[in-house]
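Encoded as C-alpha cells, the following chain is the form predicted on its own, with no partner shown.
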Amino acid sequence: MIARARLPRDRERDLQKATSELLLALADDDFVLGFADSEWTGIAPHLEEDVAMSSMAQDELGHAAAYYGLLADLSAGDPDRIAYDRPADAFRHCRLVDHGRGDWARTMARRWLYDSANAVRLEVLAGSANRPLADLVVKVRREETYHLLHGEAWLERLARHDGEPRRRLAEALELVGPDAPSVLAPLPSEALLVDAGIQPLPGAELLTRWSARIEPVLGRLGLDLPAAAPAALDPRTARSGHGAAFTWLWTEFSSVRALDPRATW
C-alpha cells in the first residue's frame, strides 16, 4: 500500500485558512441576504410574494447554516457562535448584500444580481476538490435555481412596465449595480484555493462568465448595469467596510442571542 503524500505543514495550515475564508464568504453572503429578505414577510406586494420571499429567506439561512457547519468542522468551532457571536465588522459578506432592503425594485435588483453571480460561483464549486463542499453545493444549487428564476421574472415584470416600475428598477440597478461584482471578487487567498482545486477557477474567469450571462438579459430589456466600483473588485475591500444598513441588521439578528449568550437552544 502506497502512503498518500502529505502537504508540508505550513502549506496545509495555509490551505485550511484559505478554505475557511471561502466558507465564511459563502456563509455570510447567504446569511445576510436571508435576514435582509426576511424583512419582507408580511409587507411584500401581495400574498404570493409574502410566501415566496419567506421561503427564499429560509433557504438562504439554511444554506448559510450548512456552510457554517463545514467551517465549524474545519476549525473545531461552533456554527451558532460563528453566525451570531461575531462583531459586525468581522462579517465577510460581499458589498452587494450590504445594501439595505429599500423598495421592492431594489430588493429584486439585488436578488437577481446576487443569484445570477452566485449561480456561476456554485457551478464552479460543484467541481471543488474539497468533497464536503462540492457535495453541499450540489444540494444548494437545486434551490438556488428557483431563486434565480424568481428574480429574473420580476426583473422582466418591472422592466416591461413603463413609468414608475421601470424607473425604480433603473434607479435600483444604478445604486446596487456597481457593487454586484463583489460576489465574485477574488478572495485574498484565491491563488492557493485555485492551485489546490478547492476553487477550480479564479474570480476573473467567474466574472467573465457572469457578464456573458447577464448582458443578453439586460440588453433584451433595454437596461444598463453601471461599471463596477473599484472597491467591489479589490480583495481588500470587496467584503469589508460594511455600512449603516448592515450595522442595523446585525443588531436585529444578534439581539436575541445577546440577551443570554450562555443559553442553549
Contents of the next structure:
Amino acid sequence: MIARARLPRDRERDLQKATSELLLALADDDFVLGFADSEWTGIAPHLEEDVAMSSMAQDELGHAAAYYGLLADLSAGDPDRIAYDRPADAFRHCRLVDHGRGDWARTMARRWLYDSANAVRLEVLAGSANRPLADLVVKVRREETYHLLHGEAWLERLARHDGEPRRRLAEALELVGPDAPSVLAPLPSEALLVDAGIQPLPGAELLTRWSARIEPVLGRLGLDLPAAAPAALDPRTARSGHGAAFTWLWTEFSSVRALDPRATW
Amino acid sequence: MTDPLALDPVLGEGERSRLPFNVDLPHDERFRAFEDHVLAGGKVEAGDWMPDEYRLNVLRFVEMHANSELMGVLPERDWILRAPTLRRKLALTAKIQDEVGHAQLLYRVAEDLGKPREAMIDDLLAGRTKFHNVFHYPTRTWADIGVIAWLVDAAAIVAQQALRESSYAPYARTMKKICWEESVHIMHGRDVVVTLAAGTVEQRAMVQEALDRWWPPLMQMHGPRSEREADRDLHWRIKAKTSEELRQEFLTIYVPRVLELGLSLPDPELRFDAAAGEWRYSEPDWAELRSVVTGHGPASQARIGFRRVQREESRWVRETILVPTGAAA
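The form predicted in complex with the partner chain is what I need now, so please give it after the form predicted on its own.
The next block holds the full complex; its first chain is the one shown before.
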C-alpha cells in the first residue's frame, strides 16, 4: 500500500504538535528539577551552598516558566494551568529528573549529568528554526553555564576525597547514571522536528556529542558511568512511566491549587 | 538585590582614623573614651577595642537575630513545593533564599565578635540560645505564607530599620542590605494576602483564619514593655527603640492596611486613643511568649529536631570541604 501524501495543513498541524512535545520536554525537565532542587533551600550542607542551590532552583523554574510561556503562546493557554493542572502521568520530564533528590552526592551527580547533557541540547537548539525558542535558549544558556561549573566543581571535590564522599558519589552515579541519556533521547516526533530544523540535530547525534564531553572528565577522575538503561533511550519510555518520587512531588506541588483550581492564587 | 546605599561607608572620614579608646590607656579611661564615643553617636568597628559588656551584648543581639533568620526559613520552606503558581513559587524561593543569606551575613558579623559559627549552631540546636517567638508556631495553610511574609516581616522591619543606626557598624551596614530585601518580601506577602482576600469565600475565610491565629504572636513579638533607662542595649545604642515604641509603630502602619482589605483583627480592645496618641490593646500573653521562646512553643521541638537531623545528614559534606583534597575524610 502506498502512503497518501500528507496535505500541507496536516503537516502544519503535526509540526505544531511536535514543537509542543519538544517545549513540554524542555519545560517539564526544568520544572521538575527546579522543584526537587528547591527542597535543599534552608537545609543545604552549609549556608553559602544553600544560597547557591536556591539560585539554581530559581533559574530552572524561571526557564520552565519561559518554556511554558512559549507553549501557552502556541496553544492560547495559560502557563500556570499547563504547569500545574495536568495529571502526573501527563508530565514529560526525562527519567533522570524523575529520581528523588536523595543525598548531596546524588543531587550533585544528577546536576552535573543533567547540566552537561542540557548544555549539548541547548547548544543545538540555539540554532532552531523556531525563532522564539532559539532566542529564549540564548538567554537560558547564559545561566546554565554557571550551573555546569558548579556541578563540575562538586563532582571533582567529591571524587577526589577518598572514603565517604567518593563512595557516595559512586553510588549516586550507579543509581542515576543509567537514566542520564534520557535527557537527550529522541522524542517520538523527532524526525519531523529535525526535518523542519526546529531541533537541528537528532538525539543520537546529541548523545554522541555528550559522551565526548563527559568521558574525559570521568576518565580524569577515575569514575564509571554505567551503561544506559534501555528505557532511557527508548522514545516511548524515556519521558513517561514516572515513579513514586514524582508522584509524591506532584501531590505536594498541586495540593494548594487542588483546593480550587479555578480560583486565582 | 542590594540596596546601592548599603555600599556607602558607615564611618565618616574623621572617624576612620585611630580612635582614642584604641590607644593604650588604663582600662577605666579607655572605657570612658569608648562610652563617650558611642553615646555621642560614634560607630564601633570589629577591630576596635570594646568593653566586654558591649561585645557580649552585641554578640547576643546579633546571634539571636541570625538564629531567627535561620529558623525563620523552616515554616515557609514547607510551602515552597506547594506554592500554587509559577510566580508565587519563584517569589517564595527567592524570599527564603534571602533569609538564608541574611542568616549567613549575620553569623559572619557575630563570628567577628569571637564566637565560631559552628558553636552558634550548636547552641541553637541545644536550646541554649533563642530565636523569635513567631518561628515556634506551625504553618497550616497557604494563607499563613501571606501573613508571615507581610506582617511578620513588617513587624521585623520596624525593628530592623531602627538597627540601621546601630553603634556597631558591621551590624548597621548589614541591616541596610537586609531592610532593602525585607521590603520586597512585604510586597510579596501583601500580594498573597490581597489575592486571597479578593478571592472566593473559602480563600477569604482561609486568610481571616490565618490572621486570627498569627495576631497574638505578632503582638508579643517585640517583647514586653521595659524601662528605657534599664535597657543596656539602648544605653550602648546597639538598638534605638524600646519594645513598646516598635509595637506602636507597627500598629500605626499596619492596622489600617489590614482593615482596608475588609479583614478584621481578633482583639476587641484594639483602638487608637487619639488623646493619648497611642494604640490600646489587650495585654498580650507574656507567659506564652516566655514559654514559647524557651523551646515550649507548638512547633519548637519539631523545628529544632528537624534542623538537627538535617545537620547530621550533611555533616560528611562539611567535612569534605574542610579536609584538604585527597585526604581520607
